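The chain below stands alone and is given in structure tokens; this is the form predicted alone.
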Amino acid sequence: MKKITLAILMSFAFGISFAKPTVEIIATGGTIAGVASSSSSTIYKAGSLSAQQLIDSVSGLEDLANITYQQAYNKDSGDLQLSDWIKLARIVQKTANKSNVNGIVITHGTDTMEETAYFLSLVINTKKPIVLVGSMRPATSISSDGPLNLYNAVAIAGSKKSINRGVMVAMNGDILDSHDVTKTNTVSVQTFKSPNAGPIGNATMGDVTYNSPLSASEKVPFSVNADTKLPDVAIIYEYAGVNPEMLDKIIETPNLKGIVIAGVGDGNIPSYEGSFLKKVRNKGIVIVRSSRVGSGTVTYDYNNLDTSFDLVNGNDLNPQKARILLMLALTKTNDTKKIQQYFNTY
């Protein structure tokens, strides 16, 4: 009893605070909220459990933080539409603006989690940690990875070490930056990786560490509101023997504003597609040259493609993330030189 009293007195004397952080969980569905007919079934319905049910399933969350929550929607992330991103961004920004919230956790399906994370990193203005988390096995599965992932995500979002580190993904003990993270395996719990950079940190049973000191973060270049409508941008996947007539059909799409080409190798595009590229640019449609490879940086002006056809170099963004940055860039400009600056920076 004397030790407890002494500790309390010392906390007042030295200004030590034992107050827990407040972490708000925003649930959107996904496998982490999925339910199967049996514990061994691989067939399940994503987005079946509510935010409250997810929180109740994880023992010890209340020891890490004061938990508040809300349900943005409850979907399979493969079903998400651009309007869902706009809705989520508005919810996240409003939550980040709350003075009593220290960090945010977003439960999310893994199919498009990397895209949502990167989108939010470009439009949410806050120094507070935002952590996306999911699972590869449904909540009813044997050895479901969801509860521990959520536990670690709350620890990350509530940690002072995470302040001003932007939007992150927390999966299977790794902390991954939203710019670099991608899903690399269809079923493995170790599916999320950053091929070009590796994890920025780790969380082990709620113990959070980072691999490098915090660097100055860029101010987010974009913002969205209820009236924001993201322009249509398509992705073309290159392969041997592409039929150019099929490509011509794409540019007949009404209101198409941009195309990301997932080129072969170093973002290469077959020479026989030259006339197609000219048609696209003559219609004012912006083209970003990315790669289907999965890692590495696309070399500027490889085979003179960028200067010959006025293309934007996608740098190290994979095609799905290049599409996101192009959509947001097109809300401000269709000048390829200015758009290239965005790709060089973000």
The other form holds:
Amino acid sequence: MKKITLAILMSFAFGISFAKPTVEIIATGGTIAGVASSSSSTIYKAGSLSAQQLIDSVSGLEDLANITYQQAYNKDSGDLQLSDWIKLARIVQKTANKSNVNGIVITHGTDTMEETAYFLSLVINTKKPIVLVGSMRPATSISSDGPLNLYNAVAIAGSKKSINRGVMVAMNGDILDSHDVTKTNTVSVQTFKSPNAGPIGNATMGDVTYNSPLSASEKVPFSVNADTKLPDVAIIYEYAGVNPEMLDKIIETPNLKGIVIAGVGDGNIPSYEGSFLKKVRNKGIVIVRSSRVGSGTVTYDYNNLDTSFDLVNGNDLNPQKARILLMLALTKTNDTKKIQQYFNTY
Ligand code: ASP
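Output the structure of the form predicted together with ligand ASP; the preceding block shows the form predicted alone.
Shown next: the complete complex, the earlier chain at its head.
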């Protein structure tokens, strides 16, 4: 018997509603849309297939949801610029505002997926699920992970269980929160992890479960429009034996408004960088103290750094996400106390 007839019969018999959700796929490129010269080649061009080709490659997608789609751009995510984020945010907000759309899937390169996900979580105002998905193997590869990842992402975005859970990443069966998720392996399909929190849920062949009930979600703190210009914020990676003269070059950058320091250990900064930190603060550049370690929370005022140099504690955000929150915070204020409040909240 055809699936559709069975569904209608069952809905009469059991009073079950089989109304399908509508999920809009916004394609942006990445390996999920990548094409290699052979099925075992590790060299490929990300962002080669169109949204329509991606959707056509996943059988059964139309059983999960009515699919609509649009192509925001088709890029390797390592090439994304701040203007691409603004463009994407505007598309996503417009799509979320459509009354017929229940959820959104964004196909995306994995290299900077965590950054786009966190950025969107701070600027998109909606209760509808937003799910970023990609793949580690190109579409043409043996055992490409793209089709099942996309299938699961559509199931997550179309599920009522996902309402009010914000922006998520769906990769290799795990559902990960945008605040916590990070890429942890250069090539493995099990690369996305949330080192501090673990996954929030799981999707197995389109079957979606969450590990915990919903916590009340807060209104997003920022918004962007066509005129939004995000300020320049740099990341400095600390290591034993940093030459402070190199650091001085960074602050010659015109329009630099912020620096995130990926400190060693607990966000530690070599003591001989004290005069550099003072110089930076005297120029009005805000400094956020984060860590290069990859998990854990940076302890407030470790080695008296925050109070001595008026630094902002980046808490549990990795340096690349701390940069995003600092850029957005700087669109509102330069006051380190107020910026600390943002870091304590988001
Ligand atoms: N370089 C690719 C990208 O981020 C990698 C991937 O998607 O896995 O677009």
